[in-house]
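The chain that follows stands alone, in the form predicted alone, written as structure tokens.
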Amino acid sequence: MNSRHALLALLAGGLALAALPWLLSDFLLALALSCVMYAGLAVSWSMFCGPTNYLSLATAAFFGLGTYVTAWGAGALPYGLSVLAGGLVAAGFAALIGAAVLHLRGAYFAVITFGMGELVRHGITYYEKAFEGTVGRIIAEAPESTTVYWMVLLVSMGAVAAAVLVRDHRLGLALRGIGSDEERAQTLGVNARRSKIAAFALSAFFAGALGAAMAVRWTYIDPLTVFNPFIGFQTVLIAMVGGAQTILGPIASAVVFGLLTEFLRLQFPYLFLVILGFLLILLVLYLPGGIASLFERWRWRRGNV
């Protein structure tokens, strides 16, 4: 599918999304809320990790540094421009990190992004308590829900958008080069530095101001909610189970993980992590290409027949 396609499919999908408000009840528009956040996290950090085989762990810091732009700007900010400034302060940060460390690749650089997020967690608990005399911050008047969702609907919109543009742009081929062999990549004209941090940047973007607009769904924020490091896995994983190299997949993920999710906590809720760390566990050993690998086994079968 080329680009124009894969747009206007996103652009009548937005819209089908955008009247959930309307259909359904409030558990289940949260739910969806849920899940159209989680699909746009993946999608950018896919956008990045999938085509360069980086694994980053730095959303959580991403997501948290956007909560507390809205945190810090409520009441003087409309909604709108929290957001705005949510995603363009994590991607000045991503940007100013990746300078630093985007040379380290594999464990190193997965426990660098991990170690990022705790930096700043700790920076903001040391800054509000030093100098603010408080641990977390309240958000007294808050938009209403259908606003909040399509919000993140947009944001999430705008990911698809982005990581479809950059897949067929000149920089989608670098990262692809450079996660296939970084040093001929380099050979072959390539800025393995400039494309790293740009689309390392572009990805904490959408993860800021996914953080931004959901911030306004707790009424109390403080550095342990909003940088826990379980947002951070919980996208890795969704994009590796749907298929990290491509598009669909981590929106698919997305979703069942969600639902799965929200039903292993009903059902069992003792034992749902539990159980999703198994169902985990056999998707990767199955399962390694993620769900995007069934479609593909689909297509060649059909091509076969």
Given for the second form:
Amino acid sequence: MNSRHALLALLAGGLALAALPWLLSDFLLALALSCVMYAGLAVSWSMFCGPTNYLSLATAAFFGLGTYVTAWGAGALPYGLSVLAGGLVAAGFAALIGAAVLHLRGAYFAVITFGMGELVRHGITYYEKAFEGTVGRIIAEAPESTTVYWMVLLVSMGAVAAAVLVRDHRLGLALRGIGSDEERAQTLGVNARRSKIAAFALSAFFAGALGAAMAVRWTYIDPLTVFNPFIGFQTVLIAMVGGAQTILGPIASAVVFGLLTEFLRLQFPYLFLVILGFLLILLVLYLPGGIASLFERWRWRRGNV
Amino acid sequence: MSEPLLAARGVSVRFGGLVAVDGVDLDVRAGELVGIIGPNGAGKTTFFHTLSGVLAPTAGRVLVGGDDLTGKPPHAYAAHGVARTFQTPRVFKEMPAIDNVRFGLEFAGRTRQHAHDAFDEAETILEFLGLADVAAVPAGGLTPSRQRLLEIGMALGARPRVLLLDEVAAGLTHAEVDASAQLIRRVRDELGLAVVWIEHAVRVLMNYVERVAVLHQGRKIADGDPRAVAKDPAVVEAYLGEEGEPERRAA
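Next up, the form predicted in complex with the partner chain in place of the form predicted alone?
Time for the whole complex; same chain goes first.
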């Protein structure tokens, strides 16, 4: 499937999803919103981490920065501009931090990106205590829930479109080369540092924009809620279970996760985390290539019959 | 004489107290095919790392086409037309063979054109190397000797002016070694490249290069016509002292 076909499929899918507010109850729309948000986060994470084999735990930091941009700009900035600004702030932050730490690999990179999130959270808490006298802020005027849904859908679609374009162009090839053998890629002319920073910042843009778009869902924003490391872990988990080398895998995985979590939570309120954990172990053991490898298997079988 | 395409000036590399490369000078001109031999641990590969930017020399300078690239990252060397292979093939295992060759074409080779555009297509390069039938096979699935050939293809994809070959004949059969040597000469003749070829199998190299340099304990102890170099007392001494005379090593 080339870029054009993928983008057309995305557009069709996006238009269909845009109609959901007229079809679903408030409860189901909230569920759809969560699925679409995690799909966007997981795809943006995989855009950089999939081909390069980096493990970034910075998603929570980018997401949280985005929400804070909306919180700071509330009243002054229109919703759409807040989302854009949230993305840009996160991308700028990622470029800055990326320039400093992207030479690290493996566990070091994972730990330091996790630390970044904590640093930002404590930084903002300190700033608020020292200069504002209060921690957290209230968002008084929130757009309607359908508007939020459309905005999150738009940003997530943007993330998927960006992932398709990166995959099919030179940046994607460079990232795959870096993931396979960084030094070899460099000896063939790849400016590894620049490629990594660019892709890391692009991936952060969408995480930040999603944070900024979701901020208005909470009326009260404080660092502990929005820099929740759980958001970062959940994103990584979804992307890996889906298959971070692909684009469709993380999307499918986000939907499966969203629905499964909700179903288990309603049916087995006391056991749901236990069951979810058990399912995860099974998935990792028996489907190491992620959900995407199911498509591959199916395609392979169809091709051979 | 024309300006050297690749010039090493007093290149030294020290790892802590160990001097791996010690003040080596080497000039290579366009169209030259230069061999570098030396016993194990002579510093051949370390020297190559400095010529391709993989390792910055502790002292000395590396110039490509007259530009001082000392301390620049590998992609700057690639952009200046230096392409190399690695002793242990470092192909992109998950990518199809053809994408491995296309990789160089997309990056280092993007801006540069050969004198005649014989190698502008990944398909042509694979055909030239006899790898056309495995174009779609992931590179990690190829036999070691084919991965070695693919390494050369990846370097050619970068449209080099200087081709650095690190023991491309290692582990190949006699027939395969002969075929790769023919191939390397053909590449040099057709594209007018400067080729620097490191080899452990001395006899192979002596038969195919017009000039050979000998490294011993990090120093260059000889540089010139292969027949003269083979008789050089210092060279004979280096090989006898370390691991037997050159002919026996090659066998």
